[in-house]
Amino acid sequence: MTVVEFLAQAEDLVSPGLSACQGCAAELALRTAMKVIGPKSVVGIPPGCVAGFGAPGWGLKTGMKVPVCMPLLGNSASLMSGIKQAYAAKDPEVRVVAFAGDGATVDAGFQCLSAAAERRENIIYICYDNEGYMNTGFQKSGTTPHGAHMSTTPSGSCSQGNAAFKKDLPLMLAMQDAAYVATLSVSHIPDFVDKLKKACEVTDGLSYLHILSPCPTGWGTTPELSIEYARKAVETLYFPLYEYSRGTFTISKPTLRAAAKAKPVSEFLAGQRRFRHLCEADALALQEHVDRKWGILSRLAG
């Protein structure tokens, strides 16, 4: 079965007509998902866009067809942790599941996702990263990149935008040695559904899912490129695809091809209204960063 006929025939466990944003890749992150993790799950899904739109439940006409909650910003990990050993006892085939945004991630988040995967928590964590606070007014977040124009980091005659780089947390998770790790794009949905499978598959640890999230209301885009923007950041290796599991990175086949023949990063900052105000050098500092972590990336993979 292709994945094309798979996604067909798996049943949407989101419902339609929630509220987001037109283009907003964390819904199709979401609906994919959740047609791979399957029916015999449980959700949490904290504060932040994802939230915000609807799919934990608004009334009876939003939110998803299996068990969902909201935890707060900061301790989605610890309590989708304890919902999974309730289960446990009773049912240790259900899946147990946080969606959450990158602030509710890297920042707020971060000592309880750290904390779970050092105690081998047997939940599955995915990230929509969508690089800030984007339902509370474009703040900076961690993974927020360098030089974006955003309502806590303005361009203007005393500031050039953020002034540090992308936390990358995916990195430190795999240094932290979790069961397994590994980064998604909503461009390229073979890889985004292998991966899913195989965090379904692990039973003695945590599994974590970077996703890009492309966000057209944030990054000042068309939503109709969504899709396009998130290739783009694969193809510049700004945003490279790899899985790391018991001690080996692996490179996955879409960067491996974009590896051959990297595009500038300036063709993934082209048109973002965050980035209009890069002059050529700080566009060149964002090149240099790109190419140091991909180098650490390809020394880690062999």
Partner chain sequence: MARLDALTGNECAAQAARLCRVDTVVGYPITPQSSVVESIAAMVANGKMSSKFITPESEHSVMSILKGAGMMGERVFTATSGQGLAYMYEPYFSMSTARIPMVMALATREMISPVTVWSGMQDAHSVRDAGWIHLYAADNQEILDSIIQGYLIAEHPDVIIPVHVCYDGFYLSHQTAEVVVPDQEAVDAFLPPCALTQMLDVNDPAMVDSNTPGDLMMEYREDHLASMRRALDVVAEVDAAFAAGFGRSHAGLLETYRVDDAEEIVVTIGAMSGTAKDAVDAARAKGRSVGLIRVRCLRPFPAKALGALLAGRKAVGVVDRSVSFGWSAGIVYQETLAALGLAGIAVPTLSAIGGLGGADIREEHLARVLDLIHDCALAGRSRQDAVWMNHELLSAQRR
Contents of the next structure:
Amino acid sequence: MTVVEFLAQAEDLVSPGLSACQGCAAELALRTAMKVIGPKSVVGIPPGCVAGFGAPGWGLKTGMKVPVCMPLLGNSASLMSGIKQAYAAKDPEVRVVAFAGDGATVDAGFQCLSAAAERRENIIYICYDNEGYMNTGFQKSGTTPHGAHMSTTPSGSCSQGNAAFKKDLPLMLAMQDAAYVATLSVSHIPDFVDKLKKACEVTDGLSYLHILSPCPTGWGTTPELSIEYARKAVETLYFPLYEYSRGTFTISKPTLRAAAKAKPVSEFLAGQRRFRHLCEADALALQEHVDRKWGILSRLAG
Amino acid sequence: MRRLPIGRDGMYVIDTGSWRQFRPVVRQADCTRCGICLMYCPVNAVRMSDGEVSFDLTYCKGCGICKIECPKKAIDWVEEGC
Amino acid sequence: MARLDALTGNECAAQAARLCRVDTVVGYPITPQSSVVESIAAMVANGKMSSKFITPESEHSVMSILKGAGMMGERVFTATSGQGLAYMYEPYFSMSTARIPMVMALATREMISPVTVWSGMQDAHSVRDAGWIHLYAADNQEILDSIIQGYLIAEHPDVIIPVHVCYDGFYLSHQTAEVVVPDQEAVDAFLPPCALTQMLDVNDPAMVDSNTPGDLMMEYREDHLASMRRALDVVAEVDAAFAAGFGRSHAGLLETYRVDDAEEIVVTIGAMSGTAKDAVDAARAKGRSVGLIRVRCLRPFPAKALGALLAGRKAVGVVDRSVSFGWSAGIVYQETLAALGLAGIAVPTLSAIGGLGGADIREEHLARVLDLIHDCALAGRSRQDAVWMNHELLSAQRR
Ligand SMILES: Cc1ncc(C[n+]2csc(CCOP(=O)(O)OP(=O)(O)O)c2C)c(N)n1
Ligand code: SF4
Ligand code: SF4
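Could you switch over to the form predicted in complex with its partner chain, since the one displayed so far is the form predicted on its own?
Once more the chain from above appears, this time first in line as the rest of the complex follows.
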């Protein structure tokens, strides 16, 4: 079965009408991930856009066809661990999934996620990384890129936007020897589906999947270009796709192809409102950061 | 039993089809049924049946991703209400 | 057969968790509670207890893991103190409002700043409005028994609210006392196996604990408060049933001591109550007409029962191991005033504050408080400002 055939026949486990913005990649990521994970699963979605656009439901109505709950901003990995450990005794095949934004993952929820990986909790933790606290109004998070204009790091006469650089959580979890770590992009769905399948097969620890998730509303791009921006992020090595498992880093095919003729990061930045003010020096700093990170990763992958 | 915060009152569904300003229309003659539009539609609104691609306009938000991603440029963009 | 043992308060809490056959314990160290979770870890490691025992990185995670397990219908347990309770406040609140009926032991502790690890009740009293039932033990036996009672109360179909069993850090947590440890069969006969709702079930998918509009939120809160009100009866009934089964009562909601003919009343909470009874006896010996009421259940607050007990007295004093910032008073005092107000009772009152950050409450402190309550009765007026028990004693001695 091809990936398209699989996606065409797999049941969509998410409500057909949710209020994500037009072109929201997080909606695509959620629907696609759940098609792979399947109906024997329990999902936790902490505060953030996906919870806000109604995936966990509203009032007494549910937004998903599987059991779903809403953790707190900073406790998804712990709450889902408790659920998984209790379910393990009843039915070990039930997959317990956290689907959390970057703020809920790399900032508020980092401590407990790291601890769950250390305890080898057998949960699937998916972070959709839209590079900011979008649901609360596009504030800077730990994964916001350098220079980005966000509502708490606005550019102005005394500011060039975010002074910090994007925090790299997948690499940190790989260093913790989590059972399976992968980066995914909505622009490369066959790779995306393949990695989700691998995450589902893990039985002895935590799977961490980090998805770059373009946010047209927060990035200031038009909705129809969401996939294109994700693709550019891969092609410029801004967001390299790779896997880590049992001591081995493997660069994924789309990134291997991209590395052969990597495009400049400026191609990813172009047209995004959050980078409109970026001066040459900051664009260069961003490029250097990308180069440095890619250098680390390619050395790790041998 | 006390009032637990459990919801079983059916599915929460929003009428996202009403958001559209433009709707996708596929030119079947140019469509190769590659399914790329289906793969990328964030709303899961693309259907492939009887070898034809169609759109579920009840939920399609009109984001335009399918139009941009179609490698054959076989999806037209038609203004709603026209 | 029940056996007689010499146990610390913390060991009592651990033994109770074992006897209640809890499914999951999540542990994180903090003084003065640590030996509760250490004892449980040792029992699990040695096959004396069959619970899962999980060790996360913080109290925020402790309560979060417990919530996950609780949503799956498990019977769960932990213990904490002071800063740990403060750290877990966010999931702590969501545990009670998600209606997950667990029991937590709390070896009470003063709050930082400045830094302290010592006793006080500021931690527990500060969270009295977070939706949990609060029982306060006066001795080690009561810690053990209240935890067993706690599961029956929490899981009662009319209640479904978690229970907090609080006891004075160090004074009870670390002090060894003679305790009757009931045998497993007796506890099994008293406390049925856990039969809580599994909220998350792949065979019956539902949404749990999610985005909620205000009208529905009002319904949840109204139901929670109604359940709290019913818990007043359940706490008393469970203690009575416990007394019938085990031959010991812990006085249900309020313990009374020599109150029948008393003109003056001192209200206490926790371990100070034993010393306070000695002070009452001494005052009685001097011809003073004084009695004691110990608050065992702070949430739900037995306002009606307390009001009825306080009707017709000449003065009422309340001794607190906490402060109510913004009032010159302690917290149990505020609760008592509310009960008096509800009952329409006008009586001179006094708030005494002591035992903060491990400061002692000795019999002489309490004797002085009884003198001041007597002064209130004579003057027919309430004291406007709190009595700071250690200063008060010193200045009285100087005089
Ligand atoms: C403890 C806590 N602090 C703050 C918030 C407010 N809050 C709700 S959603 C959100 C943003 C979450 O950002 P992220 O996880 O990146 O998801 P996104 O909104 O980008 O989808 C914040 C800060 C909260 N819910 N809980
Ligand atoms: S703000 Fe961004 S992440 Fe949030 S729903 Fe809209 S597009 Fe999606
Ligand atoms: S316009 Fe957007 S929502 Fe509609 S079918 Fe195309 S991709 Fe899907």
